[in-house]
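Read the single chain below, which is given as structure tokens and is the form predicted on its own.
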Amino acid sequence: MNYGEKYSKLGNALEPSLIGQILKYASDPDAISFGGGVPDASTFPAKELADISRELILNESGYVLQYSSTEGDLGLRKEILNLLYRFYGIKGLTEENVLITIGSQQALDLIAKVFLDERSYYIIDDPAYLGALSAFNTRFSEFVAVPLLGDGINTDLLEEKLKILEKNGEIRKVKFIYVISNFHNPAGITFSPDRREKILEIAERYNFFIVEDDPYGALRFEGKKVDPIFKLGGQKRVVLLNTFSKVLCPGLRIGVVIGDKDLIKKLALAKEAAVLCSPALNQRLAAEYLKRYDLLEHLKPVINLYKRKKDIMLEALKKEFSNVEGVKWTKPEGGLFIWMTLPNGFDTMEMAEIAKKKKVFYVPGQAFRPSGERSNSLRLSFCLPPEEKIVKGVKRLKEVVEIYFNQKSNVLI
């Protein structure tokens, strides 16, 4: 049987993974991974967990090893609308307005399955989060990508595309924004205020809705505080995500939507269509980790780490490219990771199989640009590998630049 000629559209469409094939290479145990935003592993409540668990498993086996609801453990739910109230002053939401999905994965797809087809447009930034872009584009709309600047999305350019799609008549196929406003993935800025005021009146004048991503708004090693953009225009206007794989544990698998109750039941029954329902295990196990340990305290120490660590890659950064003319990197406040561009003729989809050999992995850039163009930028993630491979990390980055360099005549450094 050829499968191949009986395959459709989207299944003629996937392609491998980048960062699955980053993760097989770095699986090397003398590979030092920038690539895929994992987890300190030593930041996980493993016996904490481990407690819960067995206590769950021997008393409520009838719950946790059954099939739970589509929407979600009303336990977990509960504890979620707790957090956005202490964490970001959220109120006046009820477990309707929160469904639960396998990872923020899932509530991109389903985003993706309930709006978009190919008579859509949804915006997007450029650079932007590769996950996003995977989810989006399973179902074949046009996009509206934005250059990002220093403290969020270029909104003056955005109005300008979207002037153009009113003129030609195609406004009312724009279906929403996607942006991750802290600590962005992968350009580790950060929206300001300001921006986040604009894009909801843009989003509230041209009528179409904004989908908050913030799975690393807890993870602030700096700075003050913003508002999400959820918090400023409300339920009507916003969706947030957000997910449990940053602040607790990534193999949980536990991803929010929080929405207007009549979009969260839509996105249920896509849900439902998909998976059925998540493990009630899994979510039965974060909800009583939230009853009885106070998750922002827990976070308190796996902030320092990271601090810690992200300090150590921005001087490593500084001491080993410094003195090359027209590199640059982002100073996050928060979050995982780190955008390094080179000077202009560098490619890093490219120059990644120089690093191959070297045994140091980032992503390119252009695995994050929505039209797939070459890029001379790359994601640096500073959260996985120990402190002394930071340090390793980045000289060997240095020598892969220098070994590019001298192959190619066309870049400028």
Contents of the next structure:
Protein chains: 2
Amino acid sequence: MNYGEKYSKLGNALEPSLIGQILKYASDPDAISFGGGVPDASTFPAKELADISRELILNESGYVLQYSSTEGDLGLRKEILNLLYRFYGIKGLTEENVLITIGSQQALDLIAKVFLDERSYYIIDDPAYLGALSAFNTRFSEFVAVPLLGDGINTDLLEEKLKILEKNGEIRKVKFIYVISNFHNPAGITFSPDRREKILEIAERYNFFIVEDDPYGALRFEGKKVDPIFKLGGQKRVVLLNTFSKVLCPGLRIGVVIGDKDLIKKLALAKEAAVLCSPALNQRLAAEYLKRYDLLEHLKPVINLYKRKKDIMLEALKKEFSNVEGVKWTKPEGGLFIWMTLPNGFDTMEMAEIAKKKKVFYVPGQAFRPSGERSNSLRLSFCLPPEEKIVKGVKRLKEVVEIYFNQKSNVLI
Amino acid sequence: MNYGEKYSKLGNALEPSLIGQILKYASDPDAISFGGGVPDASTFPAKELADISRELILNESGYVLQYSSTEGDLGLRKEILNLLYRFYGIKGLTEENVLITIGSQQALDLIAKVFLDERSYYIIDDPAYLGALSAFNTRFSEFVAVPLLGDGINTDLLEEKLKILEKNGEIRKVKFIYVISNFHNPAGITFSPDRREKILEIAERYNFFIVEDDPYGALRFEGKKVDPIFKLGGQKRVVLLNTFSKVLCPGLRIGVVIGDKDLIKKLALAKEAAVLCSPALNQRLAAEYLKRYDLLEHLKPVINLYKRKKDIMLEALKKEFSNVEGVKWTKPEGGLFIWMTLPNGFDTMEMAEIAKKKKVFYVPGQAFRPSGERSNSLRLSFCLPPEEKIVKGVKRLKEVVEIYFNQKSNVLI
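Form predicted on its own done; form predicted together with a further copy of the same chain now:
Below: every chain and molecule of the assembly, starting with the one above.
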């Protein structure tokens, strides 16, 4: 039979992402990819994890190879609370405030399931994290997209949009706002303390909650640590997402939701119906690593490595693009991404065809737009390529921009 | 804020399962639990997996600790095809016909997402596997429940029900039938070759597909292996689900979908939005185990162990219940479960209160009913308790039945 005839609305809507198609060429050994947000594998504590894993399987096979609780390993949840306290001074939480998920992608999927219906609204930054868009899109909800400025979302515009919803009697359909407050993916910017407070104030006034995603917070290169919105607003207003993907390794697939304990219970029910439970081995591996080693110490050289790569990329961008009118880029204080904007009229999706030929890869801004509209921006990830390739890759990017500009000019003339 | 105010229709519908509440007392060391379908941990090849895991993390950290493909590790997919050929003689498939999932629960969730809408129908056996019910319930579809007989579902009744749907012009809303063809969970029965062919014939006639779940097929104690419906009907009509949970260990969380390659691509897109990818370490562990050792050889003593436990339970049931009128139970040729039916008027959910006091645990039949209606049946799992506890537990169960019967008689008089 033709399965396509039987697809649900969602089944029909799921389509291969444009990025996948672009990035599949990035594995060419001559290619230089600024595409994926994939950590440098040299930062993984392989030796330590190898020894721990053998020990755990030998000594605790009845636990690590067995079904385990949907909420997650208790020891890991304790270690996470300990980290939150050490890193952000967040306290007053218990294990019941923590849910372990299959990467933070699953946290997004569970939140989408538990809160979003077709006639719901969520608020999202523009550009926004692609994984959040793909999870939320499965619910066919309405959304309010709010442009990002250099220090967070445009909260004035957000208020204007909310006032319209209020006037139309739709404000109670607004479920939550989703933000990445530190070293935004894809935009590289960090929300200022003022923006964080303002978002909290607006969320309280209009009665929706905040999903604060913080995968990169521990990867700060410079500048002052800013309190998470979760710390300001507490668990009754804010749900905090985290992950070990960028600070330990992505392969364990461990995401974390920190929030109100009744909410955690509800998300756990959704998780049970989706995957039953996370692999116990992976959770014990992370927990035992955290117990035996100091993750924040482990991160010091990792942060230095990414900072160096970031500096090299900023330097190269300055060299190649500083005298090209209308081109600008963000200067991240941490994380993995730089957001580059080309002159008006550029279409970075269209330009990707040229980039493919020149063997330099980036993610076109369009992929990050909640509306899916064309974009003159692009995301550059500096975490994976070796340092010399960063310089070379930015040179290629300059060529790509020039070729594209010349093509465009011809068309315009 | 009160998160409950913001729940979606699904968020509101998700409620803790009755089983969870019953089984939480089962961890009492004096308790005897016939509750969970949890494999005996002594069957896990811990030593082998411990060594492999250390080796993999040391030698392939850039792969096993990194993000990996949504479809799953290529080597594992090849090993699975090899197993399918060896065990069932299924051939003509490539890796593109295989999707790795987070346990087979995720396969059920993905199928539900890709095919079911609120106005869809699916067909399901009654009693049915609880995990399938919980995954399908998230889509708020209609269902057609078809009672199980000793050799499969009642195909005559299925045809009657389909005729009614056809008459009402609703037949094209029927998406699939879900069956566990070998050693059914919870019913312990195996679909006969005739029933399998009949189901296939009906599916072809009414144009829906078959989801054949086969987690226990390799755990056959006696009787003759039966060809999977997938082998009879092929990938254009049947999707085959499998898992390593019962034959290797559940803790790796590796489920498998075998099917049409376009369908696999579509399910992979749904998986990407839900969890991005499975942990590479877990997949390489399974793949490497399958490469170095012979899973079917490993299973020989495992099968003997479960067969012995099954025989002990059947013997104990015969001893305690053979002269109690109206009590019967299935005699599984493999798998982990026996389905026991008490006289009409018994309510095994109500009886569970007495069982809790007597410290013997089972899963009430109600948990497996698509309609959620009361049931006079119950599921007994013989895989986990040690042999002497099986005998003791069945004795306790007899006492429970007697106490409940006496209480009921009083009420009836």
